[in-house]
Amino acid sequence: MKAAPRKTADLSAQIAQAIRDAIVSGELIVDARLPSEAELSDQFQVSRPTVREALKRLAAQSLIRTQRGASGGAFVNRLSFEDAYSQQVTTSTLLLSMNAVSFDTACEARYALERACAPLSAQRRTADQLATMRAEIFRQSQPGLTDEAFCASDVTFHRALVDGAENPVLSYQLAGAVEAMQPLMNMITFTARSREEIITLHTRIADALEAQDAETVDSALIDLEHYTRQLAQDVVESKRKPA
């Protein structure tokens, strides 16, 4: 019978895992309809609230969707890149904020990954993506822009760079790395001078991408990484020695 269950987890967690396994293994395919809550209660020998808790767990991961009414029920959801993006961003953001990840570590990861996209972006970037980048550079040059808006624009710029690789898997993986940095970047106060420097580098990147010059993009990204880390360093030091 029950051969020593390692950890007596909640029933709802067990059931959720069983269904999750069925989905991952392909036993339940996309758009397949799960048995009704009443049927699942029977199958798993638990009450309907317990089944519902299990289903909500899966819904939270976008693995299923539910529909009311006759011929309604729970259906295996096609996990979209969009859904995965937002989960990835939420998870990455919390991961950084909760684990005291240093600015340098996060920054290193982000730029390493971004540089991985650069050669592909140089090859494939569309006119649309270039236009987005130019628009963001322009926005960044507007005086009176708050630091937060500047950071948000920075994220949009870099996402356009990443999307330029025209590889949805890369875009998905990078979404977390790029967006999760934003809260960390928001700690920095950008002077007019430092904004100017960043805009110069952004322009260099956009120009190089337009010219399909992968090497210049790479070197500009390296410079940008160093400059960003320097800025963060200055913030730390100015806090230690408040002028």
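Now show the form predicted on its own, given that the preceding structure was the form predicted in complex with the DNA.
All you get below is the one chain by itself.
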């Protein structure tokens, strides 16, 4: 591992990045034991508390794990897509909120990604995933369902569609699109949208997936995108009108 530069006060972040780079490059392989805190302290010429903070950062990212005892220490973790999923959602949410991404940009990205998943999902979706989608459609039809619960059900429905592709890389990459972008779009459009229209489109998608009809899934997603964009436009225009 290369020693971290000393240009800023946050040395622990630089050390964590240096170790992370070594893991990503393969210099440190899965289950490899990291040097001790004392060894890392000497290597990076920093105090042991600074090294300890760097290791805490890596552990928070699930990149390393610590073990106690005579054979203990810090070890490179075997990071799963499930472990990284929440980090992807958090990063996407922050990017959307901090960089003033337009509704149209988010909508375009979200549906383009999901439509790319549709053909695989039509081929590979499981009975459990179809059952999840049907259960969410039923849930969405309940008259006493709150807006927040409807939005959460909407996310669960589309997550099942994405996971139906049975490709963990796609599910991970689409985490931000479904779990971060979808709530953003729901927040903007929920006051104007028709639940009945959403349920109709969701039913078309589920029916097409069950029939392994990729073209109809794609067509329904296009219609859902157009409907969502139109809702957002209607909301913006209504806010421009004088009270």
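Residue numbers count along the first chain shown, from 1. Source: prediction; values computed, not measured. Between two forms, the rigid core is the largest collection of C-alphas that superpose within 1.5 Å.
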With both forms fitted on the core, check whether the Cα of E197 differs by 2 Å or more between the two forms.
no
Kindly check if the Cα atom of A60 is displaced 2 angstroms or more between the two forms relative to the superposed rigid core.
yes
Core-aligned, is the CA shift for P168 between the two forms 2 angstroms or more?
no
Let me know the CA shift of A16 between the two forms in Å, rounded to one decimal, core fitted.
2.5
